[in-house]
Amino acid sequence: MTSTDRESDVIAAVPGRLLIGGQWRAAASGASFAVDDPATATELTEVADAGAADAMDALTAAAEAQSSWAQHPPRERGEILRRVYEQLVARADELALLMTLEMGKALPESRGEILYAAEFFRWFSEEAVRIHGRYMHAPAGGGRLLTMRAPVGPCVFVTPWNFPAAMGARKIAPAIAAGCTMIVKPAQQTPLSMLALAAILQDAGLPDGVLNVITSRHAGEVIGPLLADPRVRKLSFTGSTEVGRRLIEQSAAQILRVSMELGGNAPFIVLEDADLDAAVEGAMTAKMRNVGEACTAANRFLVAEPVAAAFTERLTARMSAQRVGRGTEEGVQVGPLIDRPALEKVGELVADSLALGATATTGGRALPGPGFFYEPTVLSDVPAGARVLSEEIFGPVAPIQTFATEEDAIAAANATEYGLVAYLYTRDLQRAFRVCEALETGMIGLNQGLVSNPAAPFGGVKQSGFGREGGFEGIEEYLESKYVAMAL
């Protein structure tokens, strides 16, 4: 079998309907919208384009299977979510070349995603029998207070392009541990990962209605009645921060339990005493995992003088020896942006840099179509004012400032509304804690460039969001106290 005839027949098992109440199923419109390779500008295939009839067809189908949901056993819940995550292992090559296909990134960093989102099924199998009330005796006696952990009922996610398998199993798992139903609506740049994922879970035996899949174009006309209607009970975004305030507003006339996990414009510090060679290792990994469109990617690289230019030698020499191309070749390590307007935004924010004197130590421009590639890029010497060091680059570009004081570093850092995640290096023990507590960020990845683990809670502070996904506060989101006092 070829490489393409392998890729088509990826692309052919993926059902390219609506999945509401158990039924694969075409748009109430008939209509439907392109899926397009980043890597080509060319059609992989269409997919059901779902309007607001469909979207509350969802919801239906959402709200009548919540009940039973809620009583199935917890075991249970936790054995498919178990064999989900068996699948996603096994068919982790299959799934890594429809992710590249879609979204763009290299085939090894996609069979990452697909790994890393199989953990999310796994993590919350186990704590599916977890989820404990409590019983004690009332402080002043005669009585009794027991409190109850309840599903918080039907949910709506939606879902981001650029980790479109990984951002939906850390909503989605958590969820069907708790005994909640949900509507997800993917981006429509990627939706094909999760009508993928969707399949593998009916397969698992997951319930009809428990999981309704609703891709569509039309993001507002689709989500927008669900807000506005009381059977929803909570709502879990993953998206800029722009359209996390709408969402906020939309979700407070139903007082609905939101989860917000917005933009991010993290500092990756580098002390005097850091070791540089760990230090670069870690900001490849943090700036250039996803292409750099992650919103846990190093935005800004703030370095301190002494050694500012060693540090900028070898991260030029590091970010130089990518290979760009299309990620389904070998050895390609740095796949296209999204689509044009990805392309032409971090365009923009490096030709600002350089109006404004900042130096391009390698990079600096788009390549040749017909795919959105841009070269890896590092600025050095870049001015306060610029654009890149207050906007999400999501594009391979590391902009580098310097500082002379931690105090300064702290800061550069801090100053920001977004407060996702911050990367520092540094040897010494008393000072990495001193300005880890200085840090106004969720997140912190001390001597490494990578924060996600499904074991740990990924969120932010400020305009970067609130509610945790993974860890032990992940299944917190979907469940409700409920309080009981007896009398004795």
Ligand code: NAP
The other form holds:
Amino acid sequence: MTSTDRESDVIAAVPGRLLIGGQWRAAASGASFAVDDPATATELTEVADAGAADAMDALTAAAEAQSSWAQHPPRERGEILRRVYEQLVARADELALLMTLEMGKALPESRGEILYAAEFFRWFSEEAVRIHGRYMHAPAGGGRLLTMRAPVGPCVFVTPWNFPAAMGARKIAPAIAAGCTMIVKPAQQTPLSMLALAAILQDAGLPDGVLNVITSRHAGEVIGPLLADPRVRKLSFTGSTEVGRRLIEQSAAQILRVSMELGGNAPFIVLEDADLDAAVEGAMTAKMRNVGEACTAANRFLVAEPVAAAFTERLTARMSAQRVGRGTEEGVQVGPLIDRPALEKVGELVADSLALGATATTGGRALPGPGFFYEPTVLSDVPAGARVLSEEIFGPVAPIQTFATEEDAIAAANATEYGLVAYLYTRDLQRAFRVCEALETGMIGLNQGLVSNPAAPFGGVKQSGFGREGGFEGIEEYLESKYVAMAL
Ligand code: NAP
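What does the same protein look like in the form predicted in complex with this ligand, given that the last one was the form predicted alone?
Next comes the full complex, this chain leading.
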């Protein structure tokens, strides 16, 4: 089989329709939209284009399934999740190819994301049977306090294109474990991975109506009516702060429970006592994972003056050695950006920095198309005020600034409205704790360039959002507490 045949087979296996109440069906309007390959700017396939009527059908299915799903034995909910984990691992290569085709990142990275997504299903298969309330004596004596846990009810999930499987998995797995039903709307650029995941969940024995998937080109038109409907009890959103803010406002009408995983502007701090080899290695991970299109991507490198020249030189060497190309090709490390606006935005941010006096020690240009490729780039001497320091870059560009003191580094790191993740490199344990405590952020990579772990609480503070995904905290987002005051 040629690689083109294999690509066609993987695409053809995806049900390009809506999943509503256990049925794969076309949009009520009959409309569909194209999904493109960002490496070639050509169409891969079409999927159904849901409208508000389809969204309401999905909600009806979710609402009807809620009560029986909440009664489903936790062990069986866990076993469904476990089967999904096993399927994702067994089919990782095929699912990785599908992801690379629609999203662009190199195959090993897509495979890594499938395995990362799979781990959420394994983790929450184990958590499904560990939902407990409590029974205690009232402190004043006499009565008893009984606490029950219950699923919050039907949820709406909206996910971005940058991690087409994992961002959904982080919501779907704990919601299933907790006994919630759900409607998922994946990003319009990358609906195929979510449809493939939905088919796996269905094959694993998930009852009809528990998971409904609506693909659409009209996000506002399908999500707005859902959030206005009293049957929905929770919204979990991963995406930009701008859209998140709008959805929080809309959620106020029904006082929805809301989880928000929003944008970031991660500082990567290298103190003068850091192990520079480890810092450069970590910098490559924190910057280049997902072509830099990650909320956790290192957005600003803050390097102590005495080691800045050496760090810049080594990072430049590593970045310039990266192989850029179509993510399906053997040996490619850096795929295309998601679309033309993304490519143009990265170009604008670099141009702004250069105009203000920064130097590109490597890269600094878009590469010839037809896909949306940008050279891995390092910018040194980036002056305060450059847009690249305050906006999410979402591309393979590493801006470097220097600092004189630890206090300066902390102040610079915290000088952002975001607070998702920070990275810190130091060999001094006391400094490590001191700086970790001073950073205004939800997560810290201490001497490592990757924080994502299904067993850990992922999430941000400030305008990076609220709520946590993964860890023991992840299932709490889908549970209510009900307290019974008992007179004995
Ligand atoms: P986005 O533009 O905010 O889109 C995210 C999702 O929201 C997509 O499904 C999108 O649908 C939908 N959407 C857009 N407008 C909407 C509206 N008015 N009502 C309801 N839904 C709407 O973000 P993106 O460009 O896809 O993703 C990149 C952003 O996600 C970055 O800011 C990144 O930092 C953030 N992110 C955060 C995390 C985290 O865990 N904190 C993880 C990954 C990404 P369409 O596709 O149809 O536009």
